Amino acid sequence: MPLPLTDRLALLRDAFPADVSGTVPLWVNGEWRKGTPGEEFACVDPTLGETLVPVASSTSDDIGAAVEAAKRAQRAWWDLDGQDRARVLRGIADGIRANAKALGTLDTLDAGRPIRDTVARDTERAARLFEFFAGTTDRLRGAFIPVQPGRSNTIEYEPIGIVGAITPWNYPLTNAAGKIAPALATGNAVILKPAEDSPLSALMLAWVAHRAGLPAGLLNVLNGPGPRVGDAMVRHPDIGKITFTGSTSVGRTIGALAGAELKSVTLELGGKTGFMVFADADLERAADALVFSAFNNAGQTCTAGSRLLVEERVAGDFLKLVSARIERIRIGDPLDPETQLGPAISSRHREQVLARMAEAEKAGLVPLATSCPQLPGHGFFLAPTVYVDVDPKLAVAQEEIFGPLVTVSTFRDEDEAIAIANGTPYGLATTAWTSDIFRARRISRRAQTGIVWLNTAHSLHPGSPYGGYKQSGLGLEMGEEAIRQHMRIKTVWSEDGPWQSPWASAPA
């Protein structure tokens, strides 16, 4: 049985650093800001399907106040010595670790991620993001450019000013940290809009950052719906960059708006990872990786291994291994440390995934027979589902579904595997399992994706750039590559002596 709603509310109140007996507030200019009465939305616990607490929704006045606070704070932040900024960022990392239980509990309550992941893996990854970018603050170096005699030219990097960050609901804390840390490291202020379905940990992260010494105004958190708050952020003339993670369809809209405003944009969008398994692979390890990749976080991961491509002659054996592992998945209340698979984020999203499954079965697809653990009779849970013998050109194998659903297609040789893996509009990640190191290298060269995992799955590091090709987005997150995307380049020219006009030596 899941923990009752009253106990879940008690956990929320204990974890959250502000009074949530009424409405969860906004965070503007280093303090909690009450929302406008009547402008709220519900924070729903997806495990029970019941409202936890109302959350304040930002208005135009709130957005204006956040922008003004960010403008006041940003210049002084950039003027600090880089090591002083680094000290604050490392303090934020320490604060995340000190508050790991509370931050993880919030993500488990409003996003449904298992607490075994949120309290340990997610908080540690968030802390390491701040630590990595703290190490870049005094390495924001320009360059001296050799030019014609008598003149000097240097390149200088400057912050954009205010970065508008829009995050999705699937990994609330780490998504927020991945956008905030590089922006602050490069001297910018941040206005963050977390997803409506999972705003709590982002708000607490802002509080943690303030307590760690981040000056007021440098990080503001505005709750609310994308069509209102996100749209206003993209259009605001004082917000110089937008960084967005979410669906490709919304990314196109944001990209078009940012283009009209001629402002910088980073878009980390959808994916449809091809997970290739060759006959010479370690099938046991590959099966472990596939089940984790596909069903971790209820399949709500842009790099989920949602397309299994398996060599024809071992397909039957491999699917038996996959089926056995699905039967051992522990499904239940994500507050239970034993739970591996929690609910989908919302009733709406659950219905969307179920509709896609119904379409697949109407098209004649057959699920892999498994004795999957029984789903709870409450909340927004979905059963791990694997469809076999799928034509790779079918919509279910082409479109991102963002749920615990895997399609299985077979291939005869390496060329066919690569063709199928590359044969979608997306280009975020490719996974390949093989013992042939030469084949692995060929795959890494031929894969039309920004990330390639060879005999591993979901390996990430703050120092490694993250981004995709094709419809999976524009720009990169993490790594030193993210640094340049949060800065402007200025070229500075000077003369070694008195300047003379070229006209002065023109022939008569």
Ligand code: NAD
Given for the second form:
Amino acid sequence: MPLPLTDRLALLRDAFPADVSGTVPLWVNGEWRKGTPGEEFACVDPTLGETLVPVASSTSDDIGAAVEAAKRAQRAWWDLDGQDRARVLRGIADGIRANAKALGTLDTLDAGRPIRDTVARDTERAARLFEFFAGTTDRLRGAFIPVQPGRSNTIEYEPIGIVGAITPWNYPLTNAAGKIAPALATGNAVILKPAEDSPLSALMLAWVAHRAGLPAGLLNVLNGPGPRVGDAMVRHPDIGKITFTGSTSVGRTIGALAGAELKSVTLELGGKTGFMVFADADLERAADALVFSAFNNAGQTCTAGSRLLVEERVAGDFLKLVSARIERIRIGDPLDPETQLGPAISSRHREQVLARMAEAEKAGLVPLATSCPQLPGHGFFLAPTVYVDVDPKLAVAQEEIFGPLVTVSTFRDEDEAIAIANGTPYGLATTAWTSDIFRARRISRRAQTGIVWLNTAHSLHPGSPYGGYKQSGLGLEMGEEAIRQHMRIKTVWSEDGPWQSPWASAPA
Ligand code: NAD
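Return one more block: the form predicted in complex with the ligand, after the form predicted on its own shown previously.
Then the entire complex follows, led off by the chain already shown.
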């Protein structure tokens, strides 16, 4: 039985750092800001399918207040010695660790992500993002360009000013941290709009950051619907950059608008990872990796191994290994530390995934028979589903579905495998399992994706740049590359002596 709603609400009240007996407030200028009566939306617990709390939805006044606060705070923040900014960022990392249980509980309650993942893994990852970017603040070096003798030219990096960050619901805390940390490290202020389906942990993160010494105004959290609040941020003339993670369709809209506004933009979008398994692979480990990759976070991961491409002659054996592992997945209340697979994020999303499954079955696909554990009779749970013998051109194998669904296609040789893997509009990640090191290298060179995982799955590090090719995005998050994307370049010229006008030496 899942924990009842009253106990879940008690957990939420204990975890959240402000009074949430009414509406969950916004965070603007280093303090809680009450929303406007009548402008709320429901924060729903996907495990029970019940409303937890109403959440304030930002109005244009709130956006204006956040922009003004950010403008006021940003100049002084950039004027600090980089090491002083780093000290604050390290303090935020410590604050995340000190509040790990509360931050993780909030993500488990409103996003349905298992507590075994949120409390330990996500909070540690968020803390390390701040630590990594803290280590970059005194490395924001420019350059000296050798120009004509007697003249100097330097390249200097400056912050953009205010960065608008828009995040999805699937990894609420780490998505927020991945946007906030590089923006603050580079001397910017941030206005963050979390997804409507998981509004809580970002607010708490802002509170943690403030307690760690982040000056008021540098981080503001504005909840609300994307087409209103997110759109207003993209259009706002004082927000100089948008960093967005979400679907390719919304990313395209934001990219077009940012283009019209001549605004810098980073887009981390959808994916459809081809997960190749060759006959010479360690099949047991590859099966562990596939099941984790595809069903972790209920398949709601942009890099989920949602397309299994397996060499024809081992396909039968490999699918038996996959089936056995699916039968062992522990599905249930994500607050239970044993649970591995929680619910889908919302009723709407569950219906969308079910509709895609129905379409696939109408097209003749049959799910692999596994005795998958029974689904709870409440909330938005979806059963892990594997379709075999799938034509890689079918919609279900081409489009991102973002649920616990895997299509299986077979290949005869490496060329065919790589052609199928590259054969979607997306280009986020490729995974390959093989014991042939030369083949692994060939695959990594031919993969049309920003990330390649060879005999591993979902490895990430704040120092490793992250981004997609093709319809999976534009620009990079994490790594040194993320630093440059939050800064502008200024070239500065000066003379070593009095300037001579070229006209002065012109013949009379
Ligand atoms: P989404 O695109 O529906 O929403 C993402 C965010 O954009 C939300 O905060 C939403 O409110 C906002 N938004 C919606 N319409 C907007 C508009 N017109 N203007 C401005 N903002 C708007 O995505 P989602 O359903 O929340 O998340 C799932 C998607 O995110 C998947 O496609 C997944 O692949 C992608 N994702 C990508 C990465 C990556 O790093 N590439 C990581 C996680 C998730």
